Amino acid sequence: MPAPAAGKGVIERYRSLLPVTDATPAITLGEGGTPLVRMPALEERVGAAEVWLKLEGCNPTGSFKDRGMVVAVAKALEEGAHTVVCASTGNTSASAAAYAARAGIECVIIVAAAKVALGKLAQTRAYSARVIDIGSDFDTGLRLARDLSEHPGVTLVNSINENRLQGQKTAAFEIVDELGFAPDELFIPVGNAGNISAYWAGFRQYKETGEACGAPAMRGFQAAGAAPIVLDRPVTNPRTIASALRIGNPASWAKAVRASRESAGSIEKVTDDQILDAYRLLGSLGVFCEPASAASVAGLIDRGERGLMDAGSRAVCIITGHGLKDPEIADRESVGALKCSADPSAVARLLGW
């Protein structure tokens, strides 16, 4: 496939990967072509052979989420959609605002404002969504996010819209694009539960179409607090630091667990200290990301950490958003600033110089 070209997004890059027809409008932000990183420290710190982050964040809302919404709302259009609605914890509401924005619809968002991260609610309002706090949980936010989807002209946005999650499986083509050949592995966090069943949507197809010769093991990692398919059943109060990863009972459920079987995979949970370890570290060796995102990462650190990784794996991780996503969390984390005079010699003793 080729290289990412200015301007061009996902919908004009893999045509013909895509449920799209002529009349498909391929609007775009320029989302998609984002980094694939090698990681030497996390290498040695697991003993693979290779660790690759793919840097989600790096999309033009700064989550995954662009890749599939871009396709979703380019369909809506489409199909003569007027408004399009989805429930979220912050980056479908964040992205499905932008591209609504940026097609000319009316965008409708269902969330608890009070767990919803400041960046990704700040995002959402800066484009001009239409913001219904309903001050409950995201379960009963996607019911009612259904429930008025119903309304003709009135299209659901979330990742149970399978054009969603054909326009994320293109990070999938991207990676072997990259790399040359399927990884061997793929660490990805999992809430709703829809990213890691298009990511193995993605890697069957370019076996199927020969472009790589295999597919990964698809491993996905929720929060011990929020982990209803580890446990096999919902969990009605779902608790983590990691608001992205906050919903007990995923739509995608069934999806993400046929793609970790067919993979020879597994869903596993990490706990909020792995999450925070994982989310330092990262910060430490230069990439700033969401704490969801680094769910990935401790996963890889835990499994290393108890003798499942192989010597010769190739393994990629998905950082899924930035940052500054959840600034509140960055700030907590970080070290403070130090305080001194604007006096050379006083700052040179502060450093220890």
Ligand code: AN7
Contents of the next structure:
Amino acid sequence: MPAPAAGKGVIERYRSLLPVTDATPAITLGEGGTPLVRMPALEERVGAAEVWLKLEGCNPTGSFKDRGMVVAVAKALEEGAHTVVCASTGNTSASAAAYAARAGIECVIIVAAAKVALGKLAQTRAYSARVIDIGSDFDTGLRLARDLSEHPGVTLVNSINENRLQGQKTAAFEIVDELGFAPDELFIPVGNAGNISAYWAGFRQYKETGEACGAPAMRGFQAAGAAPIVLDRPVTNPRTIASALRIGNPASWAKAVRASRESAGSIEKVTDDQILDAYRLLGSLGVFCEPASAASVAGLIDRGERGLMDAGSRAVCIITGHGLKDPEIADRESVGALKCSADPSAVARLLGW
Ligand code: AN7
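Mind giving me the form predicted in complex with the ligand, seeing as the form predicted alone was just shown?
What follows is the entire complex, opening with the chain shown before.
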């Protein structure tokens, strides 16, 4: 069991399970310790014993990326880096920018700006990163970021940086620590495929060290228009409403396939309509996430509708990013304001009271 130090940051909380030493600066912005919330409405909808949501949008920059970024930036500092670089569909860039700012080093971000949700780009700029817009797509950006990281003192902080996955695995530890057992199934969106790989590493490590007696079936969900792993071939022009998942050639492809095989899980696809249905349903239940995050719940509902949920199953869905990341989708997918004069009886009439 870790030190009961929620709010202290993942390096301090899980130090003995991470690749850090006394020489690693224990930087933090308070990442980790995110809420795990039980959802009776979803249990009823899919016919499972327990459904929990892990609200990773409650991390300091609004996504799960912070858990890995804090470790990657701390290790970069330890190694004497002056700059971190990454390509991003948005959340990695916001997180890299924040932790570089915290650590006092430079951050260079490669994006296809037109394809990044508004909140993520604004946030990245607010943290004072230098943003380079290559205008094409994520996969091209990642190749460029890899090249740039060949410069001395420059560290790549995409999830091919193993320290990222090491930090992200702490979310699996938290789930087991809080529930007191490993869930039966874990539902998670898949883009560059780092997070599913990290969770699997975390669950496996807890099983090996005896902190948990089992590990969940890992169920990853790609957007149907950006589903290279499901199709078993790269997708040259990935399309989906979930901009975070617009990745045609995931860096951690092989690791994700291994996670799904070793855990007797699956990697499946959900359509944009299913993603948006789950997105609106979650909003109506008090959980506002970005579209990519709703893919996990869309997957849960899909399996429920196909009769694949076991009545005894205890499931956890990862809600990877906050709804405010993508205000344009939120605006489009919700009911607009009702226009009325500031007259109590007129408002009451409009409300049908
Ligand atoms: C909200 O920020 O790839 O399968 O560059 O932002 O580990 O890539 C983001 C991915 C899920 C997919 N949910 O996770 C990036 C980026 C949200 C995300 C994913 C992302 P991975």
